[in-house]
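Shown here is one chain on its own, the form predicted alone, set out as structure tokens.
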Amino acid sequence: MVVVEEMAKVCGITGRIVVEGNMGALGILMRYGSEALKRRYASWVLAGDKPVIAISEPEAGSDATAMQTTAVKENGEWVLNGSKSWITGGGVSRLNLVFAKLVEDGAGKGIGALAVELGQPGFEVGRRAYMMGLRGIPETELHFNNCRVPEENLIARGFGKLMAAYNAQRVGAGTVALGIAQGAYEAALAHARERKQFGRPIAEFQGLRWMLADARIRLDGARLLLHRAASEVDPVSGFPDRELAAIAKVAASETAIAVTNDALQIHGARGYSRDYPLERMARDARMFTIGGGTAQTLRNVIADAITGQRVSQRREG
């Protein structure tokens, strides 16, 4: 988390890479997976391929397990049918990750995770989806015709224990939204210093001093929350704890939100200007309230928690 949280100052996209890299679908992938899955997979990741996780779809994005992708076993192979959207490094990453529900004998067996390598027949990558911010990994659509993968490739059943392994990445991508946010603190700070108005640096005016004080209170809660989540791993799942994962989220993703937009409001008409990187962090940091569980749905996790009435996501398990 701090070697992420060092990237994602300068640029937020490394920072997510290494993310996927060490906190995503490699985390499924070295829990659950066989060892045969393990050796032959973690070398394409430790060689740079940073793995894909397909979750979303068209119509299931918050309520996951609205999914409508299935595997059916036939023949000792998977078959799997359906589409997948807003893929991060979909049609890049050789590694996919690809959650659907599946079948045997005809009858439901819960969601699954399997492993499907780029190229593999009946798996074509979609259009790509041109977003606000985070331009430096692809966001796509994956549509699988009938496409068969080896029945050895199921990585774990059940959407719960699949979504515990996913904590770990919710509080890798609350340290790459930190890391945004203090890169544009910094930078807000040092300008604040040299730029003068009036006759002397804007940073003795009160209204850009409470705003550095803002941003330095909201920075320092937000990591403490994260290296919190981080640090305290659920002695079931081996992942970060449900509930901490999804404080520590919100709290990172929301000040990103705040700190960046104040730190281009400090740099004035330079903030808003492409020349300089503040308009870049803004529009990265708004993804993650968004990607990864909207801050709306893991305030549903913390409310179930703490009232212990487990209302959002009654499917879950």
Ligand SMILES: Cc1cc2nc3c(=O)[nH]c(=O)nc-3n(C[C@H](O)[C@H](O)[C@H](O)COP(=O)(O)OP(=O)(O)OC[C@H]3O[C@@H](n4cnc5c(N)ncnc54)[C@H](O)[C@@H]3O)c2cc1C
Contents of the next structure:
Amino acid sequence: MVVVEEMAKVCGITGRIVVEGNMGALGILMRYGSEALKRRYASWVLAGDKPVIAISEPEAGSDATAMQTTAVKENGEWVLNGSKSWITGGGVSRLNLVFAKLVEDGAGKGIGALAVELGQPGFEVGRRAYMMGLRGIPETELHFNNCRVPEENLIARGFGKLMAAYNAQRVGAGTVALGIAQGAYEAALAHARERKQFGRPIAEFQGLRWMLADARIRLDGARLLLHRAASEVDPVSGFPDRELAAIAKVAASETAIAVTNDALQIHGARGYSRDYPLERMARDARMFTIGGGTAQTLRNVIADAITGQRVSQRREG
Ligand SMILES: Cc1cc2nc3c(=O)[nH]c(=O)nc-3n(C[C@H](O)[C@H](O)[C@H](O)COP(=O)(O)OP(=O)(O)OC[C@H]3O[C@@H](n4cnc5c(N)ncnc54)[C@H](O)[C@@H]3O)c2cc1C
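Okay, that's the form predicted alone, but what's the structure of the form predicted in complex with this ligand?
First the chain shown before, then all remaining chains and molecules of the complex.
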């Protein structure tokens, strides 16, 4: 996390490459995959080829369990049909962890994750969506049309169990958001000390001093919550605790939006200009309350935990 924060201070997407590839998809593979799958795919990852994790669909975002992609077992193979959307690294990563509804002997058997290789017949990479920020990795559609996957490529079954690995990704994504915010804060602080208007450094104006103080409060809070979530591992899943990861990601992602926005303001026209990195940081930061569980669905997770009433079901995709 310390390394990812440092990377993201300068380049959010570089931090995200580490997090996206390693925390979610790789976590699932290493925790639940067979020895044979780990042996085959871990070597790809170690060679720098990050896996993608494909859960979301056009009609199933926060409500991830409404997914329509199916994997039907036929003659010792899984036959995949359906489409995924917004998949980070789609078309770039060779290894694709695809979530699908399993069907065996005509009966639904819950959600499972399958390892699907790029270039497999029946697997097509669709349109790339051009996003507001974080453009260094593509977000694409993935289409499966009678794509046949060997039986042993089913990594694990059970949506709750698979989503436990996502708690690690949420802590990782929060750390990228924190790094982007820390980078913007440091730039704003340096600028506020240096830039003079009305004969004094703008850091002397109370309106800006309070922005900087608020940024410091938010950053310290988010970092402490992230480090707590990373260190308190759920003994059953081996991944970070669901509630603590949700708290940390909401805090860090909302911190990133607020701090990059204020840092841009402190830079005046320079902040709004593409000659400086602030506008990129603000665009990059905007993603983190959406991808990997929105701030609203994560609040539902937190509310479930604190009230003991599970209203949000298991649908925080
Ligand atoms: C840059 C980026 C990268 C992504 N990468 C991936 C990826 O690699 N793999 C993948 O599978 N997915 C990926 N996603 C998709 C992401 O997981 C979804 O965007 C997210 O789950 C939200 O789904 P949605 O966009 O369909 O929004 P919706 O679910 O349609 O939500 C729309 C709005 O309604 C709110 N809302 C929904 N349900 C509730 C509720 N119960 N209570 C209160 N508010 C609610 C949401 O918070 C949101 O504000 C990515 C998204 C982005 C932006």
